[in-house]
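Starting off, we have a lone chain in the form predicted alone, written out as structure tokens.
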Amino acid sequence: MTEQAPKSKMSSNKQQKEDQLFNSRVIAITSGKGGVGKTNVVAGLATSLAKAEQRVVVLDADFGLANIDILLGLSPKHTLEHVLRGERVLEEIILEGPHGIRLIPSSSGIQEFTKLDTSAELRLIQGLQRIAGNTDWLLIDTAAGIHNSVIKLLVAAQEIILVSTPEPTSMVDAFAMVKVLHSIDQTKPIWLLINNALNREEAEETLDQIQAAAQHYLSKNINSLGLIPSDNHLLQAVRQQQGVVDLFPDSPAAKAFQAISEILMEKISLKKDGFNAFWKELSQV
């Protein structure tokens, strides 16, 4: 009996390590309207997390404007469409970006995840399962707006980052997104991020107005992720197809992305078997 104890302990430790391998965070980044810099936010957060030695996978789920590969300086030969058609496996289309970021590229006009046939769904699930073991974060770049396919992705994700700007139309659309999500899942955590703010006062006023409306009309608390300031370095980085965090690490935008990534690592916990949990939720929405 005494000889069995070490073996049992070793087995327990091994199982614990195996369980930890499949723990991850699945975060959807979205916006109430287009043109608010959502994809720039995804690229900036992915780069900052990767520089902090986090293992990051980005899923481009913006089937109308699939362009995060451009922001990361990547050129996909094959996309998610080829996987869904059975022409490639997921590992064959994944692109490796800066600091080991892995991108699952998409293309416009492909089927929504919620309308896949059984074989296409199985190919995607099996691919995600194979890459889940070495992933800490799955960042999903959704399309903008409250389309049904977008909402289903958001509901399935572990948590949501909602990007808005201080413009009144963007604020109204952001609140509309909160209302729709709240009507489906009142407990879903939402983080509000203000992009392209002229200064901290403008960002805080925008945050306060959206948070106050959510509290007053929905009794919903929205978490604050702070702001990404208006910064010409960001536009320069886009033109050079490099991340602002790499190209201009001391710029205001880069420092903001770094600060926000630290908040995310501190505040959002790992979810057991996060990839499978995401797909299970998506299939039930």
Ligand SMILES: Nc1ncnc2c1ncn2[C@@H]1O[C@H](COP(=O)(O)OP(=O)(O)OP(=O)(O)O)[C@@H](O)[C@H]1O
Second form
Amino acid sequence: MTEQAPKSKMSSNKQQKEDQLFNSRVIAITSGKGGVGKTNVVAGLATSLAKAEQRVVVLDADFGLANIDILLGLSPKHTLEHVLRGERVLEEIILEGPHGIRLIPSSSGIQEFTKLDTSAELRLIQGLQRIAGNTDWLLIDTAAGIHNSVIKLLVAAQEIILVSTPEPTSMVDAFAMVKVLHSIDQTKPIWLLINNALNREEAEETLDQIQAAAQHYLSKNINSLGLIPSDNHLLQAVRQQQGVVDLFPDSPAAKAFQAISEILMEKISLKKDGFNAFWKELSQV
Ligand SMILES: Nc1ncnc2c1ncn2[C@@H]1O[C@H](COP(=O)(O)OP(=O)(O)OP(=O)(O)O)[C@@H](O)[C@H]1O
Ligand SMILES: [Mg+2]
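Given the form predicted alone, state the structure of the form predicted together with this ligand.
Then the entire complex follows, led off by the chain already shown.
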């Protein structure tokens, strides 16, 4: 015979579960210039967070060159496009990668989330509501550049990680991205991450210059997320279609991903009903 918990305790447990149910964080990873390492950053952070027992879902929102599946060693048969067309439900297309990371794969057939007809939108929202209950982080890999569809995703996300390398072209484009975002939403938290830095001085100079420009021209405070060094281990891992964090856990890049995931866990708080807020926002912008 099983003992029954007192009713008040049961209902407070239930209440606690309900309170936790849909809390999550929705983070979009973006850049001004292309090829600066966004997709590798998403894969590295997803792996580090998942290794720290966090439940991570990655959404590939680079509809032009969807490729995070390759970095996670996954081969999608079906994508979001099938969900939007009503041929599959979301759970059927989600792939499970290393450490339980779940990937929502995309394809170049999808134009924009924001131009969905009502039934496609409903299919997507209902699917996301179903997976929201067991997700701590939704990391969104976006396409490069200041396109309308990318900006809408960024505005809908809770916080943004902006990736730049120390190259002047990348820095200028990163600042251009901050300017556009600021013109739409002045309160959106932006975290600047310098990737592919040759050394700490170079990364710090890059961080300082972008932060100073944002402060001077926009009075916008940009948070620093630190740096990922230029690291050949990362390139080797990409060639082997595995994450650098798993393949070379002691490499400088892997250690940086781990340190940054710890900052994220400490600094970014759970948002109540985070998934829903994201999709509601996205369907309105
Ligand atoms: N820290 C690093 N050290 C060495 N190589 C790196 C580093 N980060 C990224 N790379 C390399 O830079 C290239 C671009 O990386 P990635 O595809 O992640 O960029 P991206 O910003 O997602 O590009 P796109 O804008 O096309 O989506 C890849 O060849 C990758 O292996
Ligand atoms: Mg990419």
